[in-house]
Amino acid sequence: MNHQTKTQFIAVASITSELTAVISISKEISLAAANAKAIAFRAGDKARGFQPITDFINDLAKEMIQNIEIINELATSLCRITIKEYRKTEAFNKFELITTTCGSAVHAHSMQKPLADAKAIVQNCQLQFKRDVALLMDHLDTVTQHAKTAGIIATYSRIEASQAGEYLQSLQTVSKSVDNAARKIHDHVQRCIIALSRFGSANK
């Protein structure tokens, strides 16, 4: 296995691990929103401003999970492409060795087509990999924006919670939970972006 293939496998494996964590954290945000909604309901008018925030947080968490599921599918596709590229590269190397060894043998020309076909498949795999990486990066950017939005909402919700009287502490705990989750998601996604950035952008 060459260095490029190893690098691709490592990148895909690392982002898969990071994304698993992001899904888990997104579900925590959704749960926090549900808890906040229950508390806001009990608080009544004292948490009137907090109630619509809980729906927004829940919707945001669902959107993040949907995006991560798409990203996971793309990551799986990248893994399949990398395996295919590896196998075809191995085939190309063997065909090339045979062609060189045959030299001016009578039927040496018969190796030219399989050699060219293997080379074309390898090049297609490399192009497809770059295209999928570019697409995946777009979805990661979307999740990053969602995480930033969640952080802003957490800040706003703390302000609303300050008017909730005896429910203040409970709602602030929820706000802090959402804020921490948003930060963690942002960090995980950034690590994915760094892992993929070495492969550069490609024309879509």
Contents of the next structure:
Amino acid sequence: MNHQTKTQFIAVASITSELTAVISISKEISLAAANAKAIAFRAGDKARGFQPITDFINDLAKEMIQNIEIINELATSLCRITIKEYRKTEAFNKFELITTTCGSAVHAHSMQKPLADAKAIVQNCQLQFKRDVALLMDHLDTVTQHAKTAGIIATYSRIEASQAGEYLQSLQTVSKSVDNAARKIHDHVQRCIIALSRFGSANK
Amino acid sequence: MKSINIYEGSQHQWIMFGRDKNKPDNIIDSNQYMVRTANRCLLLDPGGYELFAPMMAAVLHHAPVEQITDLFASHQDPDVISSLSLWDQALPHAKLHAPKIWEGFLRHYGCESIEYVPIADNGGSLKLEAIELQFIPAHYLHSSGNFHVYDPEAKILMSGDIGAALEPGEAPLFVDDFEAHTEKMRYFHQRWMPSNPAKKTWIERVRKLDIEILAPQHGRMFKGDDVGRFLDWFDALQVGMAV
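Okay, that is the form predicted on its own; can I get the form predicted together with the partner chain now?
Following is the full complex, with the preceding chain placed first.
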């Protein structure tokens, strides 16, 4: 297995691992939003400003999960492409070896078509990999934006929580947990972006 | 890799490939066979993954890629057919004739383009232009779904692992001293063949065939009277000795 293929396998495996964590954290945000909604309901007028925020946080978490599911599908596709590319490259290398070792074989020329076909498939796999990476990067950017938005909302919700009287503590805990989750998601997604960025500019 | 014509008829040839000097030391040496008619070729037990390149390079001395239309795998083992994914990519329109019960297993080697033609338990035949080859059941010798290929015109039985011998270096292509050769076969047959009743059934079946050359997948081939000597020796041998 050549260095490029190894790097691709490692990148795909690492983003899959990072995304599993992101889904889990997004579900935590969704749960925190539900919890905050219940508290805000009990708080009534004292947390009037907090109530729409909880819906927004919940929607944001759902969108994040949906995006991550798409990213996961793309990551699985990248894994399949990498395996296919690996197999086709192996075949191409063997076919090339045959053309150099069969010497004066009467039918040596007949290897040219399988050789050309294998080369074309390898190139196609490489192109498809780059395209899928570009698509995946777009989705990762979207999740990054969502994480940033969640962070801003967490800050805003802390301000709203400060007016919730005896519910202050509970709502601040919710705000803090959303903020922490947003930071963690941001970090995981950044690691995905770094893992994929080495594959260069992609042709969309 | 050496290649030698073992039969030359008006309609077809049998070519044996083997004794590859560049083969990695830690894999078993194997014999591959090709039946060549005017426009088609059948490769029998075409070999392991590591053997694909030298095998194909050797084949190109006899036939162009597009005329390799059929492959045969006597059973599922890697020394027989782990090169399948590479043949699959080199020969996108070929057919693989192999035991029905091994289809789901053999496809793990990589079988995207090649058409799998399952051989039923009771055998079958393959028409290759003017000649017709027979798939002879040899189940449990040593695989649970196993076939040999008999050519009634050339009087050749490609016998898979039966008649195989494990010996180092470049062994001669044909058995020249049968008695001495039995010691090279004994352990292999006792250890890799699990069933005495299966062995008896196979011997009964094969004794009815007119065989001039018995061509195993490993070691030397048997010719003329040595074919009968081998059947007698195998008949008397107790197999399945690892219990």
